[in-house]
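One chain is shown next in structure tokens, namely the form predicted alone.
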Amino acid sequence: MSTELRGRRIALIGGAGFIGHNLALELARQGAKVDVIDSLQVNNLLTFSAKMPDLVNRELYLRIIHQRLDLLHEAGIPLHVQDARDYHALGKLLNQQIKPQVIVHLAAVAHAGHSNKDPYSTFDHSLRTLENALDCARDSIEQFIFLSSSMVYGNFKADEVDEEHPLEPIGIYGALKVAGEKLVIAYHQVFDLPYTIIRPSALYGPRCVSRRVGQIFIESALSGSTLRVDGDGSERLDFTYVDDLVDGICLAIRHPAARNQIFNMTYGGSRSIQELVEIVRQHFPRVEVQRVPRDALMPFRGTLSTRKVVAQLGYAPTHPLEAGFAKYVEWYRALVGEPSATAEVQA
């Protein structure tokens, strides 16, 4: 029997990020009492406020981040600007002020390429924050939800993989996600802390500034630049619209069947990069493509089986790539205006 979200106290650590703010808005819409904890440092307001020479589309991304923060404010969702790396401050905030029943841990450096370039910062903002959150939660939390990644699998050994696929990550990002999963399970073993681990894949949707492939393609098309395709375009990803993931996380909070389980939470059907290119061309017919060598540290992936989460939680994603991408393009057009008025969107 599922639990209603109305009135439940839920803390989102890293909740001002791409997934987090979308999740916070939906939880609040369903009547939950949501608190967002975020330092605004990682791929967020403080990052893009600094005038670093290598920041792409800085002004555009600041607009997007302010849109996130405005939406949280309009929904009445408290934002606690707190660095989760500070164990004592985080503990005081969680245990004396918010007193959540559920914690969703989203804090991370959410980009594999950036993780490989800066392992120290990635560890600090991913695993250190997770350890602090777990330790603060171990005696009082009904459920601890950890957002992992399809990157934990490394190279897929089959066209479709389920949660029992071997964990053989490639690079820093995937390795830290595996370590995070193991740490979460260890806290359950030692302290009986109920958990749910969620593995998304190839997320896309409004208000993302993480430079994911779909986002880059739209911004390139709007600015009249070529689409940069790594490899020959045959590589496949299980593209997942953010609203589908958010609905799945809400189900995981509501259903007791989610306790102490690991779930793939994706659309459940991979598509090739070339198919994504053709979808982009439906919206931007004149766009051209440049092919470049693929990153050797990116694993070859494909479809994640969603049979387990469908059977146990009733998960039902509703956005195939064509539908989700159309909504994403529409949102971008509304954000920047007509393509002729997108001078701030750079190549």
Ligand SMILES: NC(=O)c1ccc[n+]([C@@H]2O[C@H](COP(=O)([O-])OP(=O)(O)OC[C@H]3O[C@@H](n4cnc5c(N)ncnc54)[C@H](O)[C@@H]3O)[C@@H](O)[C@H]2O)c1
Second form
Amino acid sequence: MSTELRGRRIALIGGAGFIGHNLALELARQGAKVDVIDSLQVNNLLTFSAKMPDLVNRELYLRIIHQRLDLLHEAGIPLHVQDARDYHALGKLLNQQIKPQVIVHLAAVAHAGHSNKDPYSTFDHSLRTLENALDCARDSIEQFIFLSSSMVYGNFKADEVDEEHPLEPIGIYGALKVAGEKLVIAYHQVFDLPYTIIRPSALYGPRCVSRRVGQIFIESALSGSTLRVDGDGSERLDFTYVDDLVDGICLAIRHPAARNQIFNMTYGGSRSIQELVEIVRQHFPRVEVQRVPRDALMPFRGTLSTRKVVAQLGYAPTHPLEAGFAKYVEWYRALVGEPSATAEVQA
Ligand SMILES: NC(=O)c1ccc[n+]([C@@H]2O[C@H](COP(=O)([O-])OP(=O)(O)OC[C@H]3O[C@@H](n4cnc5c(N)ncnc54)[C@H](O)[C@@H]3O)[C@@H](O)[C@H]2O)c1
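Same protein, different form: I have the form predicted alone, so give me the form predicted together with this ligand.
The next block holds the full complex; its first chain is the one shown before.
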């Protein structure tokens, strides 16, 4: 038996980010009453509004973020510009104004490399915001959903890992995700707060500004630059098109079977970076490749088993990398095809 999304009050903390705004739009499309809470400060409008010398593609990313905000506005989704590190303001907003039944916590410094460079602010935006949200939610919320990560596992001990794989993170990002999961479970133990923990990996798709590998490859190809491949290209990631994850989160909200569970939520089949290069070549035949040393703090990953989420929630991702990447390239071409933007793309 599943719950209807129609009319459900759902607050997305960090909901103006890449995953969050895509999720907000789909939830609203299915009739939910969605509110977005976001400070717009991290990897968002205010980051790219600052004229920092090392910001790549600043104008382009500002355009992408404005697209997100316009889409939210057109869908009638309220955006509350609020820093979730402020416990009292967040509590007032959630408990007196929005009164959600479900909270999805997405706020974070969502980038392993940035987290290792700036642990202090990563702790603040990822764990402080989470604890604030849990504490504001503990008496009234029907389901608290936390976006964790495949980085909780550290180096995968097998080609495919399920949710029982040991948690041995490497670096600040993964460590804070493990801490976040434990905190969510503790709020369930102490306050009976129902939760769902979701472990996604290697997302890609429209309106991302995080400069993960797929995005950088497309931008390099568009600007005629070489693709910089970390290591020998044999490294594998479970690339997941954002719409598949969004569908999975919607299922997790609808199905009671998702309560108090942890789910891997990816495409469910890893692909090597070299395979990604070949897919990029199908769209940009002339691209050349340059090998660069890989970041030693990135764990070696692979496939996340999706058996549990498929069996319990009926999760059914529909985008193998070829299909998802074709959509992503098409979206990028349309974006930079506009004359004002073509010159902006840098690798
Ligand atoms: N994108 C991926 O590949 C991926 C993979 C695994 C897990 N995740 C997790 O999913 C979540 C969302 O990721 P994303 O890719 O959408 O990231 P994102 O950077 O696009 O979005 C994060 C959002 O959180 C907001 N935020 C940060 N600190 C805040 C604060 N103090 N108050 C209010 N808002 C704040 C930011 O402004 C931003 O809009 C993160 O928790 C991330 O760790 C992402």
